[in-house]
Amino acid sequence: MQIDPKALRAAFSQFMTGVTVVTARSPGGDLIGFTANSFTSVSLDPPLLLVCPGRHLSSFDAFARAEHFAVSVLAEGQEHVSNLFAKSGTDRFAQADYDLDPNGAALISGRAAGFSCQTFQRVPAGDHMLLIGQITGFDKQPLPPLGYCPDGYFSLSKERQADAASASRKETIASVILRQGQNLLLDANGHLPSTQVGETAGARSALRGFLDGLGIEAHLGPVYSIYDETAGLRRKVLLGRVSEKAPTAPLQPHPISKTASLRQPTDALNVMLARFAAEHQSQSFGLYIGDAQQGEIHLLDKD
């Protein structure tokens, strides 16, 4: 059987994970690091964990020779840290806050948990290496961890908080701010794509089914707004995106810079779109929780 690597990667990504940053020192003493969701606890006695650096990493040889390394489990709100250490060709550590563990490896500040390790075993495995570390020290903070799934980052505690805030509401409308490049994709009336959420379905799965029915392949990201429009109606809005060359009909593209002139069915949606247009300029987004008149915005960092 011929295995399609791209399809296999997509199948692997169906497994929801946390997000970590793995760090060490190069033979010359420089700090090195990369973002990884291939992190696994292995043993309690002795205390072991496993990460899998890929051979495509510029720092692969250094990790293959490192005698010590550290793993930081990122917390909600640290999407920007994950994105930073996933990039190449940039001085990651100049843009990140961190502490040094006793072995000189970096542990990201604001982490949900951190592990200092001595290399226990190295196992070559195809285009990756199984790097098993014996834990020499660890810490845990009372912070919710950052999650990752095929639709991008997610923050379970914030979404649960938002759901709990209006759990008694019987009817929910799910909408999506769906981007394609610098455009928003709106329906024929210039409104956000929206669908009613059934009693047994979540807003994310309802939107997924709705968009699939339109023939639109979209990546749904974090929740952007959740609020009570009326005493009996809740609105939940997600961020989403469509790849540049993907077909979008029957949805129509509208420049994000002009969305303020597009009237939505409610004033609350108009205010929300104006907020999105402003936040799009800085690429710093927030989760709104409240009602149609007032609420709180919780920073989501980079989208």
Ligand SMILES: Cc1cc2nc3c(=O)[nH]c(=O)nc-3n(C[C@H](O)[C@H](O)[C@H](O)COP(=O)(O)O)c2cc1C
Given for the second form:
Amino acid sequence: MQIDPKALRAAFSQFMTGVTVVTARSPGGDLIGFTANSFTSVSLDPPLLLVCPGRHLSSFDAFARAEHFAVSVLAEGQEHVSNLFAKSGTDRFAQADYDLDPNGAALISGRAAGFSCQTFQRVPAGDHMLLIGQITGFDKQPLPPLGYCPDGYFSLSKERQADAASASRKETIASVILRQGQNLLLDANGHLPSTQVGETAGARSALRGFLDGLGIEAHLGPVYSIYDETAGLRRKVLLGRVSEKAPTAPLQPHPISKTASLRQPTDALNVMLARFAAEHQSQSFGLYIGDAQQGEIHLLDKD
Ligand SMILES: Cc1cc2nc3c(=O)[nH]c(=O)nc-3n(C[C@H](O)[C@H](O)[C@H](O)COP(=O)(O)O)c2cc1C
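Complement to the form predicted alone: the form predicted in complex with this ligand:
Shown next: the complete complex, the earlier chain at its head.
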């Protein structure tokens, strides 16, 4: 079978993970670090973990030689730290808060957990390396961890909070901001695909059933907005994605850059779409919880 690396990467990314920042010192003593979701717990006795630095990293050779390294498991709200340590060409440590562990490696402040390691084994593996560390110290904080899935970061506790709030409502309409490349997929009226949520099913499964019924193969991502349209009507909006070549009929593609020309059935949806278009430009998405007039935005993903 011919393996398409892009398709394989997409299949790998169906495995939801947390996010870590892996740090060490270069041979010259500089702090180095990168964002990694390849973290795996390996053994309790001896205590071992592994991460997989890629050969593409500017710090690869330094990690391949490091005798010590540290892993910080990021907490909810640390999307910006993940983005910082994934972005090339920035002075990462000038912009991050951290402490030094006894081995001199940086542990990110506000983390959900931290592990200090002595390098135990290095296993070259294709375009990555398995870097196995023996844990010399660790901590666990009472903070919920940050999640990562194909549609970006997610925060389970915020989604649960939002679900609990919406469970107290009688009627809910679920809508999806469905992206395909640089387009939004809309129904024949130019509206976001939307469906009524039954009493027992959640918004996600209602949308899943609705899109399946249309024959649209979509990946549903994080909750984007939850608000009360009227006293008895709640709107829950999810982000979703359809892969580039997948058929989209009966939905119609519309450029995200031209969302300003769209008219949704309510003003609140127009405002939300304008927010989405702006956030799409900066790739910094927030979760909105409130009512049609005012609410709170919790950052999902900040670049
Ligand atoms: C959520 C997430 C997880 C990542 N996981 C890994 C990983 O496990 N291994 C890896 O080599 N790169 C991973 N990367 C990419 C690196 O963080 C990125 O290529 C690196 O920071 C670039 O550093 P450089 O500019 O020093 O080369 C990940 C990026 C993100 C956003």
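Definition used throughout: the rigid core is the maximal C-alpha set that superposes within 1.5 Å between two forms. Numbering follows the first chain given and starts at 1. It should be emphasised that the depicted structure is a prediction, and the values quoted were computed from it without experimental measurement.
In this overlay on the rigid core, V237 has a C-alpha that sits 2 Å or more away from its partner position between these two forms. If you fit the rigid core between these two forms, you'll see the Cα of L192 move by 2 angstroms or more.
A displacement of less than 2 angstroms separates the C-alpha positions of S26 between these two forms, with the rigid core held in common. Summarising the core-aligned comparison between these two forms, the C-alpha atom of V223 is found to shift 3.0 Å.
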